[in-house]
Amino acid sequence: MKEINDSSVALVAEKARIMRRDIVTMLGEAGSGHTGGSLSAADIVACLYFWEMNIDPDKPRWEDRDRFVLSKGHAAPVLYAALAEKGFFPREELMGLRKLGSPLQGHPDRKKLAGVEASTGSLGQGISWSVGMGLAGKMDKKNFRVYALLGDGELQEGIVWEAAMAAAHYKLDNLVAFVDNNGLQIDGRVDEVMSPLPIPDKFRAFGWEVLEIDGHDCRQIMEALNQARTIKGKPTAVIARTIKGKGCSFMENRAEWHGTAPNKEQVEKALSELEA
């Protein structure tokens, strides 16, 4: 169990704010990409990278490192923002997002960028990667942990549930899957496009331990991570209630910001709100 105190919560919350600023800035520079779901996941990813995970930017392939897999690969900007802030590559490279020759592609590529554990983008593939990593860790008697981040719209993919079934079957208590439950996807409300509800009950039915939290409350995220460490014999799913576009008032809870980048004026407005 890791200590949680006011200073550690404040540190992670500040990292999330910095990441949101970088997300908005790099997407504005790129002129394309996925804004809403990157912003909704920032608090979760900040807690993982700046409080929870045992990683070393100087040794990105250290075999005992913890692993993070962005299963909702279109939210690559949140991963890139965390990696830059953690020191895996210089911050100025963020401005190369989606540009020809840049390692910061529209979806993460593990062959091109240090710190990326899995090349994701085809939804459902990332949680499957994560199950394989967790199983490998068990077989090799390693103590590393695996963290995956899925979108709630991603749960419409059948491969997610095949992976969920395998994770429970192999008792992967070294695996924690966060669901970024912001309720929206590119075509509208998740429950109207193809409802995966009730999400907690489905993971329980597949044999997972389930925790439900506010995905923007860093203390709750950290407490869930501590609790997951105490769970033995099965994987943990953390269903995190979030707001798409969190931190930018004109983006919040709007499906049209799923795959839209802000223009110059919108970047300025968003940064002003994030600085405030």
Given for the second form:
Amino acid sequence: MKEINDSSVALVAEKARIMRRDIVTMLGEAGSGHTGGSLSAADIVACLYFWEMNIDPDKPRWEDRDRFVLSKGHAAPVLYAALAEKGFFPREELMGLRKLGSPLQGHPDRKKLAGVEASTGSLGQGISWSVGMGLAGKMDKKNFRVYALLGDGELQEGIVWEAAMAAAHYKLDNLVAFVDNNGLQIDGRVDEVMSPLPIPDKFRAFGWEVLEIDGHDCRQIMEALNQARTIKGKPTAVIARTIKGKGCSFMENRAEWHGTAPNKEQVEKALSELEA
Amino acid sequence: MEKQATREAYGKALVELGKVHDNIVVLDADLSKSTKTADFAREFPDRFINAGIAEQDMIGMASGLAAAGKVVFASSFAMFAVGRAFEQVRNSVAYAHLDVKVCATHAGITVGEDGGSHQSVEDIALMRSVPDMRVIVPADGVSTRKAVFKLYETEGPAYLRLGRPSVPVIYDENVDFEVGKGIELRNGKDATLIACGIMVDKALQAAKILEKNGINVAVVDMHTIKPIDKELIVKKARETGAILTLEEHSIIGGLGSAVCEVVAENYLVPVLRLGINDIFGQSGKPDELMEYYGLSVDHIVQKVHELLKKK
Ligand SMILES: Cc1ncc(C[n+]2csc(CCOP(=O)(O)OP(=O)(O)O)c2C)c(N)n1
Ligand SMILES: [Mg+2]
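Having gone through the form predicted alone, I am curious about the other one (the form predicted in complex with its partner chain); can you provide its structure?
Full assembly next; the chain just shown is listed first.
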């Protein structure tokens, strides 16, 4: 259990700010990609990479490492921003996002980039990977933990609930699944397109411990991570209320920023809002 | 040259059909803006069902709707409509012989920057292997519209493969488009290029270049991969003595395989297959990827030279 104090919270929040700047910059350079859902997840991913997870960029396949699975693979830029900041690869490579030959594929590809644990992009499958990793950890009596990040629209995939059932069935207390609950998917509001609500009750009914937090408050995310370590015999779901496009006023809560990259002017505007 | 994405033509055709027939129902899985079923959703909100991000459920629901008398068009990206929901298409739609048209967009590598996880190069092979399934890969917007109309008129399961990028318009409205009948676009005596989808236009471009070098190739738009136009393949094999197949799909299981099966069993001539060489796609601009994976006009020209050496 790690101590949470003002300076540890501030450090992680600063990492999230840097990541948001990188996300906007790399997407602007790429000219296409998923901006809204990368920004909504930045604080959660920052807390995992810069506070919670036991990982070593020099040994990306170290067998005792904690694992992060970006089940909502379209938010690849948030993962790449974290990996670059952590030192897995030189930050110049961020500018290769989505370009021919780059290891930074439109959706994460574990064959191409060290630090990417799961090849995702087809929604729903990442959570199954996470269950598999959790099972392997139990089989081998390892202490590593597995963290998954899902979209709230992603919860509409049936496989998510098949995996949820399996995780509880096998008592995977080494697994934490975050839901980036930004309320939006491509065709509109999640509750209007195909409601997965109430999300916490569903996970509870499937046998999970459920924590509900503000997904942009790093202290709350860190506290949830600490609490999840105390929960034995079942997996933990952290339902994080978030804002799609968080950090760029003109993108916030707008479905049209799901799969749109900012142009030069918009990048400038976003970066000015993301000054320290 | 006029251009239109086949998915654009699909969206418009659905609206046209919806105005005339009120038994049409359209389904999507949170990609209606990209697949263009949003056009239909706007006009006929009561006959549009968004399954959410749940492609398997979408195809399952499509089957139930069809069993209750609806003619159903169900759309998503090819990777998810065919890949994710394959077994629902096989067991709920085809095995039950229901009137569900699986119309998938963003097929092939021209998906572009989203990368290999989204670039379906296996869907023709998968759909072709399912009994009772018709498989259509139109070359342009005009033939896409015709295909959508024909599919409505002919009861039973079908797969329509559509693309993301704008492509040149090849046909005018008078084109005689029959499911199962390839279209002879150009005559030639030296070899036949049999293409589908976006490769048809590229085949025509290659034919022009080859002509300047004194090589005359015939070009066939084999828009229906199943049932394949056996007679036309045999006729072209006889007339030209060599065949090159072209598809934005794996060389395994798609148009190339279908043509080889006909040639092997009926009239042996050399065949070469141009397509994705049993590898996954990756991120990049559509044109760059077409070049990288060997599907450019120059590659076709080279391949024809290679083919002629085998004659
Ligand atoms: C199986 C599958 N179906 C469809 C898609 C296309 N798609 C990409 S993102 C997305 C919406 C995701 O919404 P949500 O999970 O809420 O993500 P977020 O809002 O966090 O970006 C869809 C439908 C996909 N990637 N995978
Ligand atoms: Mg969402």
